[in-house]
Amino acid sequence: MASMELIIAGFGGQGILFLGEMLTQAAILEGKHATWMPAYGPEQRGGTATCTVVIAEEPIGSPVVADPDALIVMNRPSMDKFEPRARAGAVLIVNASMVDRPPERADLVVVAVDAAAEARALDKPQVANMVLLGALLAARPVVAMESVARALAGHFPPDRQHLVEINVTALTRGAAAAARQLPGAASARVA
C-alpha cells in the first residue's frame, strides 16, 4: 500500500486529533512508519483543530505536510483553507453535513459524506469522525480497517471497550458511503 500525507481539519470537539491518532496507530501496528502532529487553538471546544498524518514504508523526514495528497475537511472554514493546498489528484473527504459548498477544484478525487447523518443513524453523533476515516480508507486504503479496529481496542480502557464496536461500525458505514461514490473503492467490513 502506498504512503500518504494527510491533513485533517475542523473544529475542536469533532474528534480530529483522535481520528489522526487512530490512523497513525493503525499504521504502526502494520509495521509502517507514521507521524502524527496535532495543532489546535486555545479553546477547548469550537476553536480550530488540525492534525497531519504521514504514513510511509520508509523513515519519515518531517511530519510537516505542505501539499497533502489526502484531506479530510470537517467544516467549511477548513475546506476554504486547505482545498487550495492539496496536490493535484489528492483525495478530498468532505463532511457534507457541515460543508455547504462543492469543491472549487476539478483535479481532486472528492468523496462527500454526510457524517452527521451516518453517526445519528448509529445513535452516536460522536463517531462522525470515524465515518470519515472509513470513507478515506475506502478511497485510499493506506491501512487495513482491521488495523484501525485493533488501534481502537488498544486505545480504550477495559471499562470502555464497548465503544470499539460502535466506532468500527462507523468506519464500515463511511467506507460504504465512499464506495457508492467511487468505482472500484473498497467497501470492506471489518472482520
Partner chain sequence: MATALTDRVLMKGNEAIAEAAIRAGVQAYFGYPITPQSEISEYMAAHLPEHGGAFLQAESEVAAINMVYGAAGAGARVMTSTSSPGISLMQEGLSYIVGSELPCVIINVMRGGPGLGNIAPSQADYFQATKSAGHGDGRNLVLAPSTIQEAADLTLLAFDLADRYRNPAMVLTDGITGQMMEPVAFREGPSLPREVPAWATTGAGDGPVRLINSIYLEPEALEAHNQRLQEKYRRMQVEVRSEAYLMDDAVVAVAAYGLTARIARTAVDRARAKGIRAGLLRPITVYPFPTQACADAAGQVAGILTVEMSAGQMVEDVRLAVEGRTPVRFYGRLGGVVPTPPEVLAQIERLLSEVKAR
Given for the second form:
Amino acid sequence: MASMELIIAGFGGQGILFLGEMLTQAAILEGKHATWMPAYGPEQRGGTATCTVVIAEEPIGSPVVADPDALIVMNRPSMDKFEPRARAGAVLIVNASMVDRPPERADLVVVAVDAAAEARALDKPQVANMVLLGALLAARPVVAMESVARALAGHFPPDRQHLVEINVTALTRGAAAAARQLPGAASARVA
Amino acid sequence: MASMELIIAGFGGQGILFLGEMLTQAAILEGKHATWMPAYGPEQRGGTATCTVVIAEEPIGSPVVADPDALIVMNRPSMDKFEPRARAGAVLIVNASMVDRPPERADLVVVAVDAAAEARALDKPQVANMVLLGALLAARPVVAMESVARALAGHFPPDRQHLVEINVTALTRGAAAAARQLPGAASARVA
Amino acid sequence: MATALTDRVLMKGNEAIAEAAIRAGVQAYFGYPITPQSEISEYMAAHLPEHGGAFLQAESEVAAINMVYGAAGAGARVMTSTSSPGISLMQEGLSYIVGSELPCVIINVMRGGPGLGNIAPSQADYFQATKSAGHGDGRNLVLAPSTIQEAADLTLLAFDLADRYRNPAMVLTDGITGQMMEPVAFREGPSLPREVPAWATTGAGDGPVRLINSIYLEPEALEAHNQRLQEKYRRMQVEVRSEAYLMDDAVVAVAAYGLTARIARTAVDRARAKGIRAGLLRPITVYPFPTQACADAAGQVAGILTVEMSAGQMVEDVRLAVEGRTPVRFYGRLGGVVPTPPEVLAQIERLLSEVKAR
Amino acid sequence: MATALTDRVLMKGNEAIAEAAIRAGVQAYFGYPITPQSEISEYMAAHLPEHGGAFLQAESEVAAINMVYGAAGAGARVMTSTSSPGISLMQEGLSYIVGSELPCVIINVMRGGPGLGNIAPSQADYFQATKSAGHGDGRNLVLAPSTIQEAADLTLLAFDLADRYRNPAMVLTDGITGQMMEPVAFREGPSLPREVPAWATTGAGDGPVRLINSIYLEPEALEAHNQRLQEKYRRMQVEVRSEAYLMDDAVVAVAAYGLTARIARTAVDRARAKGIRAGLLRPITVYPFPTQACADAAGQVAGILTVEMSAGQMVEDVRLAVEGRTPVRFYGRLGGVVPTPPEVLAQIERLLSEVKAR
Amino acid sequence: MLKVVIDVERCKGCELCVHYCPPKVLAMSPALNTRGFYSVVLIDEERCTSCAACAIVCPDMAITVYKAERVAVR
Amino acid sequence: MLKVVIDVERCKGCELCVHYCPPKVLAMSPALNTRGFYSVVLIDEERCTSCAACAIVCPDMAITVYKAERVAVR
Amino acid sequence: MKQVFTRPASLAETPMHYCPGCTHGVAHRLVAEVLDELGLRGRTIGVASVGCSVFAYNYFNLDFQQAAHGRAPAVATGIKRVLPDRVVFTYQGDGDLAAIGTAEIVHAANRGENITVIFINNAVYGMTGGQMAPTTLPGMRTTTTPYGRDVRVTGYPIHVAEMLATLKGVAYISRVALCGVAHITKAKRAIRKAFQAQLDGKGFSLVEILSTCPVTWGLQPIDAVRWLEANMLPVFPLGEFVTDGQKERA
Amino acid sequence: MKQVFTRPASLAETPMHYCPGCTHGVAHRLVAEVLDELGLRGRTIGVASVGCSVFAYNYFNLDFQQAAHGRAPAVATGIKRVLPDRVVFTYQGDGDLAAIGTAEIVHAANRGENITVIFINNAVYGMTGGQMAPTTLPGMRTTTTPYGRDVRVTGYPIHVAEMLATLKGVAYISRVALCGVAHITKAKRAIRKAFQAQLDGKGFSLVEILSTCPVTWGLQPIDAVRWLEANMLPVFPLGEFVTDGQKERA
Ligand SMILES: Cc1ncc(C[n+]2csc(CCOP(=O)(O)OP(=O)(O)O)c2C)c(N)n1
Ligand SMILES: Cc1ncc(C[n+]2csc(CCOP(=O)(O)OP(=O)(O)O)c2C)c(N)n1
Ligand code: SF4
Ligand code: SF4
Ligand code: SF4
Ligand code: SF4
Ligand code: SF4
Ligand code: SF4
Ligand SMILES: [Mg+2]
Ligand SMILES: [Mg+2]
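Could I have the structure of this protein in the form predicted in complex with the partner chain, to go alongside the form predicted on its own above?
Once more the chain from above appears, this time first in line as the rest of the complex follows.
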C-alpha cells in the first residue's frame, strides 16, 4: 500500500522525531511524497512528543491527521489519547515496554512489541524506536526496509556510519517480532 | 450677521491664535457655536501661523474652511496665499504695516489698517492683533465688542486684569480705523 | 444633562479628553510625548496628581502601554494617549491587554503617515484600530468623536465600556480634533472610587491568588479562551452607535466618521441647499461598526459616498455591510490634507450623476 | 526547472526559507529568537557568513526591523523573520519601511494569540499583514505558501517583488509549515551580486547625496507621496497569484490559504470521493488579494466556505470580492487548533444543505 | 520517619543532592517515576546529619528534612 | 571687504556673536530680514581682530571672517 | 522529629516544568522563603516575564501578572504606581532583561522605581532553545553562535549589575550565584536585602543570579554547576555593587 | 584678505530651521568640519533621528537616512554591517537616545558597533515643545513637570556617558559643552577623536554634547548658555570617560 497517515506518540527523548524522519526520508528516496510534522509540549525535557508522517503517491494535502491509518504508541498516555482516533482497520503498533494495557478497539490491526527488550538484546537501548519502525513496516510496508537503511546511511556523518548497521538490525528485529503476530500474507511480505 | 468663517494668517508670534481665541470665546459667551483651529509650520519660532474661526447659530459642521467669508492677513505671504481663496463678498482685513500690496480682487470688502502704528500709538506693540480684530468686527459685527471685552476679562488672571483695558482700547481703535473706510451702515453699527 | 450653551468652556480637544478622563476617575496615566497629542500628557501632568492620580511620563510608548497593562491588572482606571507611530509601537502591548482582558483607555490622535509622515490630521490608522489589536484575533472597542463635546463624552464612555467588557477601548481621533478648540460641557463620571474588580492582582489578603495572563499553552485551552473573547465581541455589538443626519428622505448618503463627518455634514447642508436630498451616516463606534445602519441605508439610497482622510479603509466596512446592494464610492485625502465641504459636495454630485447615467 | 522527485531534500519549512533566502542572495539577516521560527535565525547564523552575508542577532524585534531599514537603505538584500508578537513590535519599523520605500523580506511564522498565546500554528495575523503596514496607509506585499516547496519559492519571489516595487514583502506562514519537514528542491535566485540601486545611501563618491526618509512635513507633499504609494499598490495588482483546484465544475468552493488550504484540499478530495463537486480557491498572494478569482467563482458556485485558523479575517476579503452574489460561510479554528479534513468536509456538506434549503 | 523524605514524583533525578550531600548518603534509585525520571533514595540514614544541604540545592523542592528533637541542655 | 561679513538672511538675531566678540565690535541692527529677524552689524572694523569667535559661536553659519594677509616676516 | 527544611508558604505545590537540575527552581524557593520570612505573602504582586520562568505564576502562591517579553519592569511600575504600599517584584531572564528589555530595566532603575528585580543570568536563551544571550560568554557555542560567540561581531557579555550601578535611582544591586550551599545561602541574603530596600522605600533593587541551564549548555546538571563556577564566575564577579544607594545620595 | 572662517564642504547651504541661538547648529558645523578635515565626505552616511534635528539630512551634504525615534543606532548598525568600510554616524537628541532609544544605544555600544554617535543633551524634548527628558535637571520645569522635576517621582537625570562607559565594546566616550569658544573648540576635538576611533576600527564612539534649547527653556540665547554653564555643568561633568577602550581590553 503506497500511502499512509501515521501518528507516532510518546515521551520526549524516545526518538520519536527521528523515527518519523527516517521513515519520511525513505519515502522520499522512493520518489514518493511525504510530510513530517512534529508537535511538542512546552517542556524542554520530559514532555510529550508527537510526530505525524504522511506518505502518498500524490501531492499531500493535509500534513495534519485527525484519523490516522497507522499509529505507533510509545507510552500509556499516548495509547489513551490516540487509540480512539484511529481509522477503522488502522495498524496500531504498541510499545509493550511502556504501555500496560491492551487496546480497547477490536477493529484495528494490533502489533505489540517489547521494544526495550529487543533493543536491550542488541545492547543499544537507543534503537528501540527503530524496532517499532520495523514492526510498522512489517504490518504496513509503505516503504522498503532497504530505503530506510539508505535514509539511515544518509543521516549519519562519515565518522558515525557504523551506527547504520545496528539501526538496521533493530529494524529487522522489530519486523520479525511483528511478523510473528501478523496474519500470513503480511508476514510473507516482510521476509 | 450671525455666522462667519474666518481665516487669520501671518507669522508666528503675531498673536494670531490669541486673536482667534478671544473672538471664539466672545461668540461662546453670546451662546453661539464656535470653533477655533490652529495650523502651524514645523518651526518652533519664525514659522507661519494660521487660525480658522467658525461662528454660527447652528452646530458647526466643518471647522476647516476652504473659502472663508472673512480674512485677516498679517503679512505678505498670507495675503498671497489666502486672497484668492476668499468667497465673493468676503471681508478682507489687511495688516497694512506688513502687507505691501493692495488686494487684487475687486469683489471683496477690504479694510486696511496699519495695526503696528495704531498699537504704537497706544505704546503697546503687542496689541496690534486686537486692532485688527476691532477692524474685523467693525466690518462684520458677528459678536459684540462687549463680548470680546468679557472674553479678555475672563482670559487674564487677577494680577493682569489691567491688560484688559489696553486690549479693549486697541479693539475700539481698530474698529474706528475700519469705520473710516467702510460704507455708512457698517460704521453706524460700530458706534 | 442638558447644559446651557453659555456654561460651556472653550477647550482644545486634547485638553477636553484629559479633563473628561479625570472626571471619569482615571487613576493613572502613562504616556510618551508625541505631536499632535502632547497636550493630553501635559494636562495630566498638571492636574492628575491633584486628583490623587498617578502621572508618569514613560520612557517610550512600549513602556507606556505595558505600564497601562500593569496598572489595569492591579485594578486601576488607567489610560494612555499617543499618535500614530506610538500606536504602532503599542501593538504588542495591546495584544497582551486584549488577551488578558484588561480594561483601559487608549487615545489615538492620528497624524499623517506612513513612517514619520507629518503632524497633520489623518484617519489612516482605521484598519489598525478596528481590525485587530496587534497580532492574534483580539479587538479594540473603537470610538470616533466628531466634536470636542463628543471627544469628552466618548472618553467617559470609553472607560465605562472598557470596564463593562474588560477590554481596551480606543478613542480614535485626529490632529485637528486634538488641536482645535470648541466649547465643551463636562459630565461627571461614575461614582468614585469605583470598586476594585475581584480579578485584579492587588496583592491583598490571603484569599485565592489572582493572575493576569495571556498564555494558554494547550491549543484547546487557547481556543476556548479565544472563543470566549469572540463571544464577548459579539456581545459588544449592542454598543454600536451611529448618527443619521437628514437620512429620512435621502437619495444619496455620505458615510464618514470623526472630523471628516463634520466636514461632510456641511457638504450635505450645501447639497440640500442646492436641492439634492443628501444625508449623512456617521459611525460613532467604528468597532463595533454600524453594519445594520449601513445595510438599511443601502436599501434606501441610490449610492453611498464614503469620505475619509485615508486611502480607503472604513469604506471596506461599508462595502461589507452593503454587500453590493447599492454603489459605494470613495473619496479620500491623504497625508494630512483635509477634504473641504466643496470637494465633498462635488463628489456627491458626481456620484449622483454616475448613478443616474446607469 | 522541473526537478526529479528524488533530487529533493527533506527540510523543515524554516530551514527551507533560510536556504532559499541565501540562494536569493540575501546579504544581511537581522532577527531575534522566537518560537516557532528560531530555526531561521539558527540556519542563517550557521550558513550566511560562509556566503559572505552578515548575520546579527538583534537585541529585539524593534532593533531588528530598524537594522533591516538601515541595511535596505544602504542597498543590500536583507531580511528578518519572527512570529506574531515580534511582528507587532515591528509595526512602527514596517511603516517607516513602506514610507521610505525600502525593499526587504519579512517572514512571519504565525503562532497562537492574542498576547503571549502559544507556539502552535495560527493564521490570526492576516489583517495585520494585509490591511496595513503599521500606521498610515502603507501596505506589505504578502505571500502565503502552502507547502515547503512553495515556502522556498515564495521566499525567492519575495526578494524579487520587494526589489521591483521598493516595498517590503512578507511571507506569511504558520508554526506547522515552519516546523514540518517536506521535500524541497531549490531554484537559484537572481544573478549575484545584484546591482546596488542608485537611490541607496552607500556613502559612495561625490555625486548628489541620497536620502532615505519618510517625513514630508507639508500635507500636500505627503499627500503626493501617498498618492505615489497608492499608485504603486495599484500596479502591484498584476502580481496577484492564486490556485484553482478542481474549480472547473465546482458547485461549492472552499477558499483557504497556507496550511489551511492544503487541509482543505484533502477535504475537497474527500468530498469529490463522496460525489460532491467541491473545489478549492487558494490565494497565494493575500495582498494583493485575488479579488477577481473570487468574484469569478462567485458567479459559478452555490456558496463559498472560507476556512482559516482565525476568527474570520480573509473571509472579509472574500466577501468584498463576492459582494453578496453567493453565500460566503466561515469555518475557523482558533488558538493553535488546526482544522482537520473531516471537519472541513462536514462544513462543506453543511453549506451545501444550507444552500439547498433556500 | 526518615530524616530525609524524598517526594519521588517531584524528583527529576538531577543528582545535585547526591553530589552536594556532605556524607554522601544519597544515591540514585533505579526506578522510574511516572514522569519518566529516576529518583533519589537515602542509602545510609545513620550517617545523615540532617544538614539539609540536599534540600537547599534541590531545584524541585523534592526533599523534606527532619531532625531528631533533642531536649536542649542549657 | 569687511573682515566680518554677515549673511543677513541666515542671521536669526540670537546675539551670541555680539556677546562672545572679545572687543565687542558687533551690534544688533534695527532692520528686520525677510524672515522677520533682526540681524547683526560690525560697528567697529578697526578693532576687529579677525579672531573668528563670532563665527565659532554662531549657530547659523551666518558669519564669514577674513583677515588682512600680511607678508610673513621671518 | 522536627522538620528542618520546609516548603515556604509563598510557593505553591505545583510541580515545576523546569528541566532536571535547572536552578530556576532554587531561585524560586529563595524568593519565596524571603517573602515568608518578611511576612509579605498577602501583600506582594509578582511579575513573570517571558523565558523559561514564564509560568512562575504557577509556582508562587501570590498574585501575579505575566508580562510581555522584556517589559516586566514597566508592568511592575504600572502596578507600583497605583498600589504604592504593596510589594512588587519581577522575575526575569537575561534575554528578557538584558536584551529586549534593556530600556525598561534602565529606566525603572533610573527612576528609582521602588520595586525588586530578580534577574536570572544563565548566559543563554533557555526557553527558545539555547540562542545567544547578551550575557553569553566569549567563545561560547549557542544555536545562534554555532562557531562560538565572536566578540568582534556580537560584542561582549553585558554586565547588567555594574551598568545599572551607575544610576542614581538604585538602592541595592548585587550579583550572586546558585552553585553550592554556601553561594545559595548568600544568594538568599542578597534577595532579602533587596526586598528590605523596597520595604524601606529606598528605591530600585536588583539581584543578578548566576544560574545554570544544563539542557541548552548540553551538560549534566552537576557539570553545569561546575561550568558555571569555572567559566561564569571569572567573567561575572560576585558582590554587592550598591548597598544603600538612596541614602548615600540623599 | 584671507578667509579665516569658511563653511565646511560637508554642510549644505540650506538655512537651518532651528530656533535663534539653538546650539544644534554649532554641533552640525563641528561634525561637518571634522568630516572635512578627515576627508570623509564621500564615504560617510549619516543617520538623523527624531527630534529637532530630524531634518539634519537637509543640512549635511552627505548621504543620509532618517531613522525612527530612538532607533538610529540600529539603523546605523544595519548600514555598517553591509558597508563596513564606510563611515557611519548617528545624530541623536536626549529624548531619542536616552529615553525611547535606550536599548538600541546600549546594545550598539556593547556590541562595539564601529559607529560614531553625536548625542545632543539639551535636558529637554525640544521638538515636541519642551517635555521632560531623562536628562532634565532636578527641579527643572518642563511642560510635563510643571511643578519642577521631582526626583522621587521621575528619577534623576540619566548619565549616558558614564553608563555606557561601563561597557566593554566602547572605544571612545566623552562629554563636552557648547558654551563659549573654548568649549566649542574642545567639543570639536572630541568629535574628531570619536570619528578617528571609528576609522581605526576600534569600536563604538560617542560624544555627549551639552547643548542649549533657548525656546523651551524660556530663555534668551545668551541666558540659555549661561544657564547651561551654571546648571548643567555641575550635574553633567565634562571629560573623557573612555579614550581607547578596545585597545585596553583587547
Ligand atoms: C516579543 C517576543 N520576542 C521573542 C519571544 C521569544 N522568547 C521567548 S523566551 C525568550 C528568551 C528567554 O531567555 P531568557 O530571558 O534568558 O530566559 P531563560 O529562558 O533563559 O530563563 C524569547 C526570545 C517572545 N515570546 N516575545
Ligand atoms: C515613536 C515616536 N514617539 C514619539 C515621537 C514624538 N517625538 C518627536 S521628537 C521627540 C523628542 C525629541 O527630543 P530629543 O530627542 O531630546 O531632541 P531635541 O528636539 O531636544 O533636539 C518626540 C518624543 C515620535 N516622533 N515617534
Ligand atoms: S540532610 Fe545532609 S546529610 Fe542528610 S541526606 Fe541531606 S545533605 Fe545528606
Ligand atoms: S536534587 Fe531534587 S530533583 Fe535533583 S535528584 Fe535530588 S531530589 Fe531529585
Ligand atoms: S572676528 Fe573676533 S573681533 Fe572680529 S567681530 Fe568676530 S569675534 Fe569680534
Ligand atoms: S550668532 Fe549668528 S545668528 Fe546669532 S546674531 Fe550673530 S550672526 Fe546672527
Ligand atoms: S532550558 Fe535551561 S533555563 Fe530553561 S528550564 Fe531547561 S535548564 Fe532551565
Ligand atoms: S526647540 Fe530647542 S532644540 Fe529645538 S530648535 Fe528650538 S531651541 Fe533648538
Ligand atoms: Mg536566560
Ligand atoms: Mg533634547
